[in-house]
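To begin, one chain is listed below as structure tokens, in the form predicted alone.
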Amino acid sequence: MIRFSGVSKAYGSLSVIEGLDLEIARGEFCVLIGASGSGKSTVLKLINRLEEHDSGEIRFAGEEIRSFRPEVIRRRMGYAIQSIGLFPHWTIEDNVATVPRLLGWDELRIGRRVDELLALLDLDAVRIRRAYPHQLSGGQQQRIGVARALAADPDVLLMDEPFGALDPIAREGLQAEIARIHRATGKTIVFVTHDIDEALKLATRIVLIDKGRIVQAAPPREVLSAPANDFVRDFLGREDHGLKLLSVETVAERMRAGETAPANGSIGAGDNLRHALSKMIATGAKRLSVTGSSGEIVGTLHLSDIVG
């Protein structure tokens, strides 16, 4: 889908990526990462041609990157950054149709593609469709340039730190529907991140970035697990690290299924066993009961399968 060889970029005679060689699967969730300055940021802005590289070769859906007009591509990757964008005089349809429109879609199909998008994101269409940004929360504001993002439905989506503005609550309700999309949606989505917690609840894999090098890339698991050096392990956090590995570890994983024995509480199988363990230590119960998609009972999770 996107593949980086010996891409390397300068400003001047600082430079920020050196040699970098990564390839991006169709329908994968990469999450880039690394501290500020890291180069994660400009990774991304090479993949729109927001910035160019200096040297090396970038290659989307098989075609280097420069055959394609920069408008072009920016139209096939859709672009959501923290800083949202949305333009303050226009109302939110307008927004949403921003790239549909510079299509030339009919207004037809444009009022349907922003009914579907409003309610993918779990917005009232007939309650804001006609508001302004500023009539709107953060949260909504950031769901909205999602939607944009997503309205001419895009082959990428690329996000820049897109909620490191919101709230705990608010930024956790964004990440659980970013999650949800991309499983309902199967997008291609790039993402950039300081926030490691972030990236292992999001991530299919993590790219772990410093100095404009690669130093780790792989799946969430494997990066907990088996850290590449001393690096990456300070950068997740040596303290916590036997929570974070439970961060990636759902509860149908470790649950006795079938078991349906009466126990203090519930709790889903697609969630993961911290919020798990947490949920007993705060109501002291030592066996959950563990719920499916439907909120049947197919089993249930003794702490002993935690930390035993």
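Positions refer to the first chain, counted from 1. Not measured: the values here are computed from a predicted model. First, how it differs from the form predicted together with its partner chain.
- Comparing the rigid parts between these two forms, the hinge falls at D155 out of the candidates L236, H182, R205, D155.
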Given for the second form:
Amino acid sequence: MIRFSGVSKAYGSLSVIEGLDLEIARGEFCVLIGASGSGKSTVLKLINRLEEHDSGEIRFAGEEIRSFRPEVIRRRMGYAIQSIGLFPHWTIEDNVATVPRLLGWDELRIGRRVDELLALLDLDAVRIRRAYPHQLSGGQQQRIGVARALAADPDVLLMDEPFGALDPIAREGLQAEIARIHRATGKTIVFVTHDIDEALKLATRIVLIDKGRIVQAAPPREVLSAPANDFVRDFLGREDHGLKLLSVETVAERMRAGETAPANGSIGAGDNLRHALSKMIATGAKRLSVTGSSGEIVGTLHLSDIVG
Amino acid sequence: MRPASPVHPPLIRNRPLLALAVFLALGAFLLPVLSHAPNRLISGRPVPLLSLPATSLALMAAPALLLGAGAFLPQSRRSLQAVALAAALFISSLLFAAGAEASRLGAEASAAARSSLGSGFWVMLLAACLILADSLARAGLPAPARLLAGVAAFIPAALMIGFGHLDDLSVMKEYANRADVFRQAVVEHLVIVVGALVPTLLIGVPLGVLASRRPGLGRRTLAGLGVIQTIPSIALFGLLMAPLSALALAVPALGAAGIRGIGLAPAIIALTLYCLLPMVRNTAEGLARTPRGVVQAARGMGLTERQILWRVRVPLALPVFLSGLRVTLAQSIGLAAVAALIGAGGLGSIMFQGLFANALDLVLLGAVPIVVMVMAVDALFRFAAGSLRIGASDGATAATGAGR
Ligand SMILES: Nc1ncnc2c1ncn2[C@@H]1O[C@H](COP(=O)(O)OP(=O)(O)OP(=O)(O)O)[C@@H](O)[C@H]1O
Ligand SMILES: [Mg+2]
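The block above covers the form predicted alone; next, return the form predicted together with its partner chain.
The next block holds the full complex; its first chain is the one shown before.
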């Protein structure tokens, strides 16, 4: 879907991206992570041509991005920016409807879409449709930023730290929501974050960037089990490396299927092992019943299944 | 306002109001409310307020007492509104009493007799207007209501003028004598102002846009325009006379079109030069105010540069732009008066005629409409800017809370 070959970018004499090679396949959830100033935002801006690359080639759907008019390519990609950037003089409704209006959708369809998006992001449409951005909390504004990026149902979503201003609970809710949207629609998502746990949770592939170069690009599990070098290990955090490993494996993978005698507590088959371990420690249970999607018991998870 | 302590409630709760009330009282008792002369050439005899008939005095005393008392009342929204109402009533009764006294004095004297407004009248009027403005501003009214209340306060005055109650005041006599000249002067004044406004907009807005794009160029432009502001208006008119006369001589067609060293052309050019500074500055400032993230988001979503300009930058710049326009207009309405000196006409010509003939009422006839126009423009633009402000409604609620 998006392919960087030997791309470099400098701001004046400051080289920000150097020889970047990266292919992002259709339907991938690609999370860019790295320290502040490492060039993550710049990579996103190169994709939608907010910045022009100096050398190398960037292809979108097989074509060199410079062959598109910038506006055309931008309207095909949802973009949620780090500083949110809602239009202060437009209502929430108009903000969300920005790209659909540019694309000439009819008002009826736009109205329906806005309602749908506000509901999706857990916002009270009746109360905030006609509100102005400054009347919303930072977290609500950030959700509107995400809704606005999703509005025209683009194939590609570029998200630059879209959950930065949220409290942990709202953040988790939105992470789950974006993961669900990704599973349901198969959109290609390029997502920037500082937060390694967020990356591990969401990514189909993590791209670790340091000083404009890719240090490692691999699925979360591989990053955890085979960190490319000490930089990656530091980034993962040496102390709770083990817990992070647990967080990328699901209960279903380790449970004893068919052992359906009810235990004291239960856990979903799709939950991760870290969650399961945490539950065991908190409740003192050494085994948990594993429930399937409709709540039926499909197996049992023992403490020794996690640690062993 | 601080909640009053239960032990020692402060006696004076509104010091500015008390000061203005004292100022008003000084004007009432120490200065003449009118000045009466048998004819226009002789300077008048002062008419003290206390010599007015008891009915007039009673009419004014009631609201005046309330104004004084207002300084000692708890400062709630309601008491501030009552003070504003009292100020409005006082202004009306003052005018009414002055008009009635002028008629009474006029009936006793010859037709040539003149009753003009005295210093006491002006002091009282000024004090009452300031009290009105201050209490309206603090009474927690939303902007439109404040404007309406301000306008409503002067409806009785307008009615008194309309129904001829003030006709025996010398200002109105001067007006009656030269109603045609007056109307003509108002039109000329407006022609000068609008004539300067058009080029100001045509040149100032593009310059402002340019200045916002190129800060270096912008700084230099503003510095240059700032220098022009320091030239006194008379000097600027003088400076323009020579080149314009030369131009008219060199190109007779221009001369025929009215471009001459005196008259409308130099007036409009000078006013435009003065007005460019606020226009350019506020346009540039307004455009620069758009947050960077907002522009980046707009671009990232696929708005073209032109769409960003018209849908994002311009609307966000509009409040600052309008305040520039307000300053520009107010300034040029005032400066247009000076343009009378180089033969551009307007209300200034009536004012200067009065100044040179030492006829104060003639000066007033020119000056009062200028003041009224400036105030009207100011109020109108503030109102427009207020209703443009995003989420103006919560601003008003906040102010309501603060008024308590
Ligand atoms: N418009 C610009 N002009 C000059 N330098 C820039 C510009 N934009 C970014 N930079 C520089 O490029 C480098 C990379 O910036 P970028 O915004 O891509 O970092 P980032 O990884 O997104 O950082 P953060 O996590 O803090 O958002 C930084 O050193 C930054 O100062
Ligand atoms: Mg960034």
